[in-house]
Every structure is written in C-alpha cells, then in structure tokens.
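A single chain, nothing else alongside it, follows as structure tokens in the form predicted alone.
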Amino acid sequence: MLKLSTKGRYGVKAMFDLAQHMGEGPTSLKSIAERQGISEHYLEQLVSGLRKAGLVKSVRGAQGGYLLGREPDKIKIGDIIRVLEGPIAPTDCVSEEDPEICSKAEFCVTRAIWEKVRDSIADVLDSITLETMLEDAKKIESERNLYMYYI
C-alpha cells in the first residue's frame, strides 16, 4: 500500500494552518500544534526542513513564530511532500531523483505501470496549492453554515 507518513500529512496540516492565519503575523508552533493536534516537538522537526527549503520563514523574538515563505498560490502540496517525504516514487526504480536501475529495467513490463502511478500522484499533488486548500475550506465552511441554517 502506498502511504504517506505522518511527516507528510502533518506537514501539510501545519502549512495549511499557516496559510489560514496569514496576515495575522508570525504564528507560534505551540498555536499550530494545539489547533492541529500535533506534538510541538515533532512540529519543530518538520518546520526545520520546511524552513531550509524556503517554504516557511522564521521570525525571532517575543512575538516571533513562523510565516509562509511564499504566497499560498505558489506553494504546491507536492513541494511540501517532497521536502518532508523525499521524491515521489511507488518503487525505487522509478524515483523522481536517482532511480535505481536494475538489470531487468530495459525489459521490465511493470516498470511502466510504476512510472504511470508516480506521474499520476505527482500530477495530483502538484495541481493543488495551499490557495486551493483555502478555497476548498471556504466552500466547506459555507456549506456547513447553510446546512446549520436549515436545521
């Protein structure tokens, strides 16, 4: 089964939280951890990688915290996943970076399947930005409010 680890899932949640609170100044890891139900210590590890990749910026000081490193429409979910999980690949032989070439690669029928799986996953993750997620959240919230209105 192809499965993301908590690094990727929690990283996307944390980045989405930063996007939701954009314009409110730096956000502390403690606030993100509380809102998203993620360990603050684990979040520190994730944000470190995201900061090194330029996806988040840190602000020091008493009112410090973290901000998005780019506008939400410029951060793809695929960017976040690749930073935290590594290259997208259902098998090592079709990794986006340095695929392992086995002696049967030239004649391997299944390799083409794994390439298609890799490309499909990458296409989906790269088609969704944090801005897309913000728009989706607004739609869900307005539908929820409409539903609650009629109850």
The other form holds:
Protein chains: 2
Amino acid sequence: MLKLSTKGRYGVKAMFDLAQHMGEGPTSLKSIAERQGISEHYLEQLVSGLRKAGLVKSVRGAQGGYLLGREPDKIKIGDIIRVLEGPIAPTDCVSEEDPEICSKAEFCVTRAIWEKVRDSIADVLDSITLETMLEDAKKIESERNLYMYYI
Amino acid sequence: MLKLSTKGRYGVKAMFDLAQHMGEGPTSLKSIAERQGISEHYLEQLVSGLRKAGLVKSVRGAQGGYLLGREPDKIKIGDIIRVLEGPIAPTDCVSEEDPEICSKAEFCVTRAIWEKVRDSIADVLDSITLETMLEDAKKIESERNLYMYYI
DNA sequence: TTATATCTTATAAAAACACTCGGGATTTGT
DNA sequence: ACAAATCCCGAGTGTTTTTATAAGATATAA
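Next up, the form predicted in complex with the DNA. The previous block was the form predicted alone.
Next comes the full complex, this chain leading.
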C-alpha cells in the first residue's frame, strides 16, 4: 500500500529530535525514546544503521549518546529513509539500486508509471532536510504563540 | 519501503490488457493471465474487487470474460490502485481515508512530510489514465518501427 | 448437455514487520 | 576500584501481510 514501515517513521522522528537538541552535548537513546514514544531497544537497531551510514555519531559511556553526523542542512529525509528502508522502489523493476531488469522493460508502459512514482517520492524526500524541519517547527511555534496572544 | 504489492501491479497490467483488447468482446481471465504471466486464480480475486468497484464488467458463461467498466480515459491508475491496495497512505496518520488523528497532529512536522509524499504519489497516479497508457504504447510502437526501418 | 467461464470461500506457506531479550564493551562520577 | 549509565551486537519470537492454491458452485454459448 505504498506504506512506510516504523523504521522510516521512527528514524525520521529520532533524527529530528537530535536536530532539536543540537548544542546540548550527546543525546541518549533513552531520552529520545521517551520523548517520541518509541521502544528504546528497537530504536537501538535503527540508530545502529544510521551510525554506520554516518548520519549520526555516537559517544559511548555514561553521559554518552548520539550527535548528528553532519549539519542539519546536509541531512535529507531521503538519506534517512534510504538507510532504514532501503532504496526507493515502488516495484523491484524501478528500484533506485540495481533494478531487476525485465526483458520487456523498454516497451513496458506500466514500468514508466512506477518510474514516475519513484521519482516523485524521491523528489519530495530529497527536498526536505532536518534544517527545513527545524524552520517549519519554529514557524509553527511562533504561529501558535500568536494565536495564544489573541486569546 | 514504499512498495506496491503484486495486487496493484497485476491489477494495472490486467486493466491495461483489457484496454488493449477493447472492441473484441469479453476478454477471459485465462488469456490475460497467460499474456501477463500472472496466476489465473490469483487474478480472479483481484478482478472481483475491480468488478465490485465498477471498473470492469463481467460476462459469465462460455465465451465470457471481462470488459472495461467505462471509457479508458475515465479510468485513472489511481482508481485501480485504491481499489486493490486501499487508500494511499504512506502512514496511517495521513491516509486518504479516515486518517488516524493523533493529538499532536497540528504541530507535527514529520506528519507534514508524509502528507507531501501522499499527495505527490496521488498526483502521479491520478494524472495517468488507461487512455494515456494506450497512447504511450502506440508511441513506443511507432518509435520502434522507425528504429527497425533504419536497420 | 458439455465445455467454458465467472464467482465464492477456505486454507496455507512464506515473507515482512515490530519488537524483545540477553549479554558485552566503554566511559563517567564517587 | 566500583557502580551506573550508555552504547553495541546478535538471536529469537509472535503477529500480520502477502501471495497464492484449491475446491466447488453458478451461468451461458454452442
């Protein structure tokens, strides 16, 4: 059903949480899990992948935790999704990574549709960065304060 | 992984096959299954849903089969996908059909992303009709003949 | 009446999903 | 030195979804 699994959703939430706590030293998985309502052990698995991909850096030991691997404007949502859910591929024959070439590919009219779907998804996910999200959150916050003021 | 299941893929293939054989009387599932390389029994289940949704009409008995439920330019790929895979919903909280409203929805920055993904998928699928596909197929066919000529 | 089809329901293997658990390694503060 | 906090790693598990398969009932053309 063109659904995202919890991996992708939790992963984006966790990364955004990290972005929101930049400059406060390492953020522990425990605190992320609590704030975002995610199982800590499960989150561990996801973050493990993100670390191997360089999207986060880890600090071990007490008071340790995680930091963003690079500046928030250099981390696209598409980067996160691809690490956690694999290449974007509405069907195997149009996967971003080694697609399964079928013999009729060049004449296949349905294939052309899935390619468009893939590209439209990738375009959205690659147009949004953690920085974008921080800006959006700030905007929503200020609009909310404005609303409170009028009450 | 934002994947389509075989239901959606087989369904679109079958509908396109029906469109290509318009005007030849009812097309049997057996012939569609053979041409498209799909299990006939499995296809039966899918077409059952399409019939209930009015996208195809059935003719029972010997020499029976299926016909498009309406003109090919009135059948969007999105219609087919929604019948076979359910409402477009990268996450439950942004489903086209009764989304699961969460208490933080209005402040949720991640939710806004999934909404954009949903809309971009829907836009692509609703911009293509069976008629469009027939035109594309014709174009590919004539380009292919042109190519053959030069050899 | 026979062959050809659609229709309906039931069953089931296999894969994916969403965790859960147990233990090990590393660092900080006492 | 030790305890607590934290990251790290791999295996195991119950549930759901997917992808069919099978069996039989119903309808119609020839």
